[in-house]
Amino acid sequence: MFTELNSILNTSPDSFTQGEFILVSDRQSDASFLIHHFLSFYLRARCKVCFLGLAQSFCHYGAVSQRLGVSLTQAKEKGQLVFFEGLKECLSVLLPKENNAESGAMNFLRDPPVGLRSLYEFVRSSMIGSGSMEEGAEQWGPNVLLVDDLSVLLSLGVDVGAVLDFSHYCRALVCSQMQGNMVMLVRCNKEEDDDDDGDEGSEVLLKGLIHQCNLNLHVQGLPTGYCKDIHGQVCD
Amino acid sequence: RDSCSYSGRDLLKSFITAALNREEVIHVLCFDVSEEELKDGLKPSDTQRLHIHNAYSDPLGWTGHPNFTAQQFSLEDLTNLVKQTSHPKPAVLVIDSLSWILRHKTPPAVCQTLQQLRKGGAVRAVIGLLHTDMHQRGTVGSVCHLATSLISVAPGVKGKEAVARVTKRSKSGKVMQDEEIFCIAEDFTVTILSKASHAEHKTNSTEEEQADPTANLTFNLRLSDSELEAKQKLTLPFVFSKEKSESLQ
């Protein structure tokens, strides 16, 4: 977790506005940095948190975090952390073996044009879930959603209206209904006065999801090129 | 109209609260946000008039009891809608937003509802927000040629100002084109400050009055008359003259 971070944003673990749709972007650059800031910063605020690392395993992230201070592990056992691996749960829908039990939620590779209907329920039936109490279970702070990154949904050929679909329903159930915080990332490849038609999808899903979220950190390179020290610019 | 960089719905909110005040009653289609982000800021007392019909928590049908969802913006639907309430003037009806309509209903359906609501009869008004950077411009030029009345929204030159380009279409074909700059206050009344142009012509005669550079300088720019003399005197060191000629000789 960055301190610096939290004093810009006028955050802390401990003191946080509830219900909030934060939406990391980057052009050109790699914002990843700021989900495992987030990661940490919910995770040290004992909140709920549910995580659709789509982009990295399972393992990369809890290294990053281990340097943070934080343990994946140990939070995933207490079951304050559930983690969905995104590129193993890939491999088990597209090489099926009896003992593998499918969650379903990746269903969309098989049929993009379905859309991420059974993401949502996998999202909703974890948030949802931690309602049940059982004896001697903690208690854990608002449910808080982490999504690494949704520009990964694009590569795998789901169509934009499909992924604000389902950013939408997630913001209705995580922030409006149960006061929780979501954070999303989502990356564009290309310069924005570029008129190439190849990446129109991301620029599209990320103006519909700055419409949506109540603050955007967009990080991107500096306009002078590459420098040593300062490697870009946050603007929000 | 707005886009990514000034929302619109804020401006939205304010017509919804002067409609209010004029004892109309109005009909919201909630898609883009919930219920209590929409009423927020607006005066308890007028909210019986106020029908807000919540589109925003399953406008897909995808929890299995949906309120009002992307596929009931038809004709039918929407006049059985506004005459649930039952009363005797026609209703205003408030869509935030037509894009997440024109996501799931083709261009050409949705120009077609519009246009149908507006000689049924039912409603006397519709008032929609439309994210302009979300569509094609195809898209957004079809829906906007339907509209009598078109207020582009963007973010002004100071803190919470913004601009109005404001379109008005008259029955009998007439064009009318402003723009204005405003802001909305916090009880969403909304306040003209000026016309655009005229702000323009007063920043570039500031610029001019700004400072003189020559003005306040530690040093002299031009010589007097006596040290122009005494320049055009002096004999540069490693010049030749006739009487270094001559001694060096």
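Numbering follows the first chain given and starts at 1. Keep in mind that what you see is a predicted model, and the values were worked out from it rather than measured. Here the rigid core means the biggest group of C-alpha atoms that line up within 1.5 Å when the two forms are laid on top of each other. Compared with the form predicted on its own:
Annotation for G79: C-alpha shift under 2 angstroms between the two forms, rigid core superposed. Annotation for P112: C-alpha shift of 2 angstroms or more between the two forms, rigid core superposed.
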Given for the second form:
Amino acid sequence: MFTELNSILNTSPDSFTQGEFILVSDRQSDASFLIHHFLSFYLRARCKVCFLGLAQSFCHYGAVSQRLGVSLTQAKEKGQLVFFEGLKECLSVLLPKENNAESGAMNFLRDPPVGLRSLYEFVRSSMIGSGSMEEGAEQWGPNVLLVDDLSVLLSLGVDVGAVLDFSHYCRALVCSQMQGNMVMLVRCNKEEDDDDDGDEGSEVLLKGLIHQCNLNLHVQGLPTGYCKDIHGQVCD
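Switch from the form predicted in complex with the partner chain to the form predicted on its own and print that structure.
FYI, this one's just the chain on its own, none of its partners or other molecules.
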């Protein structure tokens, strides 16, 4: 975990604000280290975490978390972590096999008009299911939803409005209804003053999410160019 970031945000695994939507964004840089930070942070805080890993495999997140002193495999086995592996789900939808069991959360790949309703239902069932405790089962803290990253949905052909609706309903469920926290990553590849419309979708998505979130942590390259010791800056 990044102790300096925790100090700036005035937070720790023992004491953090509930009901917050934290948006992580980047431009011409890589903010994925913040997703790894928040994943390890909330697991250390004994929160019940639902993680939509749309950009990387479970092995990737597990290897990074291991370096941060957290075992995702153990968290899954204990029921603290629900991990959705988007890459594997996409493969099972696009290349179906008899022995492949899919959750149905990525049905929009097969039937675009369905939208992200199935993905939201997966999140909802994961969150609601965590509220029913079996006798003798380990109890966890507030619910947390992490998404890495929403921009992948645009690449898969989902409309910007549908992605914004998805984040809105997730925020209403997790932050408002359950008083949990939500962290989402979105990427913008073009320069801020670039007039090219090729990346317009991600720009509209970013602006919409900034309007929804409580805190935006934005990672971007240095305006002065490359530096050997400092690769970028984080601002809110």
